[in-house]
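What follows is one chain in structure tokens, specifically the form predicted alone.
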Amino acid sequence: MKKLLFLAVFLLTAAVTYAGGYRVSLQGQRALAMGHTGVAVVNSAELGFFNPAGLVYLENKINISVGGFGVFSDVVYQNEQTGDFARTDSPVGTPLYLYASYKVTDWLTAGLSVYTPYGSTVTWEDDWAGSHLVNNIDLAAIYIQPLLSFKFNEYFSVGGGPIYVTGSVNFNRNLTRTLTDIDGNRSNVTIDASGVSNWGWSASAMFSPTDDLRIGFNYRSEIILEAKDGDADFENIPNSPLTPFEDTQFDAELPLPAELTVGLSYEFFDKWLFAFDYNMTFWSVYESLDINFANPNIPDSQNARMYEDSSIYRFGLQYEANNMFTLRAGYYFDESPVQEGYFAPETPRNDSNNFTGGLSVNVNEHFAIDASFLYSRFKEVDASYDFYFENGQAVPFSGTYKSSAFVPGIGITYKL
């Protein structure tokens, strides 16, 4: 009973993994339940994302983990000086994952991972106060990664493989703060591109100096998604030679930053496992969101971002209550990559505390049901975006943002 009480207290003082920028840290039920730790935890095929080097230490010949999440997010904006108020009505996000591994020999394991580490779905009410920056955005990126894991000995292994990414984006904003057609409808533009792809890679290592202690390292490379000849749809444009907007194509690029994770896990009192991960996301690659229109009469859109590299500190705990139930809890603190003056409402995320929990139900020796939840509480922030320009003049957009997210998830683990 004392152990269960300890786990409950840890759960109540822990937090969620929904990372800064447009990073979505939802890559496995077991890992998320432990604060999204996993670089040094060997308990399922989720290692295909967290540390492929550990796949070779899984006991079974075949391991499969598959699952998904429902993301319920809420953002509130208010300008206390003007009284403007807005709340997002974003659809439920559904990130998915699939991991599989096959032990070829005692020293070699092959695997396949499919996951969605980057994305953003934010829907504000049309024509809200910040509609000249964004009305709605839907960004998605799917990673597909074949893997190999090599064991040099019982203490050390390496792993990794190439990454293929395919992504899409749909983004709408008003052209200015006031421009309308003759009927008073706000002039706006929607850009849309899909099937945008590129390649990257990952490399990892795992060191197990004792039976109870593991140390992990994982690196995933930067990938730049370059959208070529996407569709730009202009609507409600005034019939005037001063507003030469018409449907055309556009080019743009969006960086998916590199990520480094190091950490450890330690088993104690036979049934307990503690894990700690440190993540560094190299967000400084995201300097500007620029949209270049094919029609030379339409001015290109340049939007400074100037993100900074940011850190995440993750803590997780696992308790094997009995042969059927394994309980987990976790917490992480996620630093925002956004600098002062660059807070744009398409990714309204500040520093956050995140609390997680979950369990596995071992139905039999081959099959288990995994469940998790995450609650993210973002620090309330008075912020502004100072780099929107009209007629050559900077027009800052500022206010108070309050955000939170709740993410339940469920999956299955199969081993043979």
Given for the second form:
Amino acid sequence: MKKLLFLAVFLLTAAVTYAGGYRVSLQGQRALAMGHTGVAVVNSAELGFFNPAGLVYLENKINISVGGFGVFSDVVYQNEQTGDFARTDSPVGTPLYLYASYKVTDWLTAGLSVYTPYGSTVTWEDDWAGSHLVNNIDLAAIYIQPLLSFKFNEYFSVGGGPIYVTGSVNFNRNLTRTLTDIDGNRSNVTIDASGVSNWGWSASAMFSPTDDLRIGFNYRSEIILEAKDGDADFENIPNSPLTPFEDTQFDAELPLPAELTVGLSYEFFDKWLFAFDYNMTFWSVYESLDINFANPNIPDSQNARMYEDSSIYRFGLQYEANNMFTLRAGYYFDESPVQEGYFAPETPRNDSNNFTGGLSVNVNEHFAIDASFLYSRFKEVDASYDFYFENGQAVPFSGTYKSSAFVPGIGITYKL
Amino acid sequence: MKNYIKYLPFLALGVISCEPELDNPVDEVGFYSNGETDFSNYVALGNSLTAGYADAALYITGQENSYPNIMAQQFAKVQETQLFTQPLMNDNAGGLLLAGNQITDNRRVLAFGTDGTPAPKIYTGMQPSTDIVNVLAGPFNNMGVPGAKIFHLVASGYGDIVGVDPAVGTANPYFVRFATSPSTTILADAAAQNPTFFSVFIGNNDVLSFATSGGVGLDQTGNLDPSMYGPNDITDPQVFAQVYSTIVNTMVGTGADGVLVNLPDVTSIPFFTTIPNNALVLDAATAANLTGFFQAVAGIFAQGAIQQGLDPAVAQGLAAQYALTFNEGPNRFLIDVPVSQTNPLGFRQMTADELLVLTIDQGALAQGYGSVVLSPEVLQVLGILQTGGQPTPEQAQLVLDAVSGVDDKDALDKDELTAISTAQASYNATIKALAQANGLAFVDAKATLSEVANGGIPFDGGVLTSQFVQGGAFSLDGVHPTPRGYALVANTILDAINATYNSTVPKVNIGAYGTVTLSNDVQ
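Having seen the form predicted alone, please provide the structure of the form predicted together with the partner chain.
Following is the full complex, with the preceding chain placed first.
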């Protein structure tokens, strides 16, 4: 009873999920249920993302975790001065993951991870008040990572491997606040690039000084996605030499920043596990979104972002109720990388409190069903983007924003 | 597992309830207040400015950006309102047809020549398709009728297609499109809608057409019978006061609240301020030539007058006014005036305040219209004079005929300007008095336009001024606002409404409204 009370209190104080920027922290059911902690938790092949060094401590020969999430995320915007009001109608996102590990020897485990740590889908109503900044965006990146995990001894292991990333972006915005064709249709541009790929790497370590305590470290390198010769499609352009917009190619770079995680887990009362992770995402690499059009007559588009490195504090708790059920809950606080004055409505995220929960149902000794949910609560915020220019003059776009995300997820764990 | 499935609906409910909600959402009733009035059925009375006319035509996107429509969209953020309906044109080309024949020009667009110079041109990218034979099922909330003068609002038959024929001239093709019957009046159709709120912005055309015609019409002050007025005349202020009062009484009589808008100074619009009357720019040699020419004119006049028996001193005195001097740089144009005893040749230099119209033939100005058309024959006569020779009377007449003053239709002279401002001041006094007497909101549009014309009104992308094309406030006809200009009008009216009725209707961001439309789909 005391333990249940403890869990209840923990759930209540757990307030907050979704990472700032376009980081999407949905890389495993078990980890998400515990506030997306996992750098020091050894309980499934999800380690392939959270800490490959821990894979070698898994007891089974083969471990597979597969799952997915349904991301219901929305943003609402208003400006009290003008009465402008807008609500995103973003499609449901469905990030997936797959982790597999194979114990080659007692001291070496090989693995494969496929996951999607970055992405953003935001769909505003066309021609809404901020349509000169964004109408809609769909950004996706799939990480594919072969892994090796070495055990030096029962206390210490390392792991990591190269990362292959393939990504795509589709982004539409109006050219200005006012330009239209003769019928009043707003002039806009869509840039589209897919199959954009690059390489990165990750390295991790795990230290287990006692049976109850583990300490983990994981680093994933920065990867710059360089879109070359993507398609830029201009629409509703008035017929005038002053508006030399025509379909062309573009080059652009989008950074997928490096991420460092350190953390610990502690087992207590036999059936309980507490985990704490600290993430640092090196967002400062994202200074500007620059779109360079191949046609020299079309002015390039520079969009200052000036993101700052940001921290996430994650707390998770696991309770093994019985042989069948394992219950989990968590909370994390996610600090936004967006500086004041740089709040662009394509990734309208501020600091968030994130609450998570979930459970595993052990169907048999090989097979478990894992479920989780995440509720992200963002503070209502008055924000502006001050770096849009019209005739050389800054035209801030400001208003009140509020976002929320609700993410149920389901997956399976297989052990052999 | 089966047991858990029954909880799925609750999970789904959770997803829906997780939509973000702002603490004080502006789209919920109660955030803004309608104060002491009711905007639920708003009817706008007026002329082209109310209709959303721009770029010398009425077309759909202009109507969508009319100030009544902008205001109605904002009213809808304050309370539940009826749909604001407008007699929309068929297209964005803008011309009107009468049984298939085009009777008004298409809109103007800003076209760029091969040399990169911009100019307003008539749009030819699509055929106009709005035929006034097709009468729309009204009534409409926006009752603005382009071209209407004040007395037209109470004129029966103004919407009768028979009267559109210029030979008859008693009807208006725009009103024909949406009049509820051929014999109705604009005011009757407006009042019949039982509005809860109305706006009146009428009277501009009662001086504007006189002004834009360069004052070729008559000042009808003193004539109380509008049926005798020509299209370019100034309406008698008493007639104005009487009809305006009828309009207000009728609308207030329906139980509605409302707002009255006074008349901006028509002479501060780009139609009159774009071409300065000192645009006669001369180099030193040409200035000296012209000065010499007018000395010759004065000499020829004096000589002729003395020959006709005028006292030499008087003749010299009259001649002196023609000995104009010109300087290097800008000089004021000459204007034709009625021949009189004190000005027998019937021309003079313009004074600083007088105005030229936007539609003046600038090519002709470059050729000497507004100053002197120097033909080789005239130069030959000047040569004779310079060498002390004596021209024949025919040759002397050639010199006098070379003077080419600006015609009456292309300029507003001092008397015409006085007639305009006198009438306008009287109209505005009427509007203000009626607003006060009836407790209606009153908008000083004259002050707002004066601000736009003198320095401009800043917004978050620049400054809105009345400079032609670049200033952003006026469309390509130099008379009517752009969408951004209309947005400013809407904001100005909303200010007055909020102040009078303690309402909090939000104002629009004028920077989000466009200005002139670019297109090279022109001839």
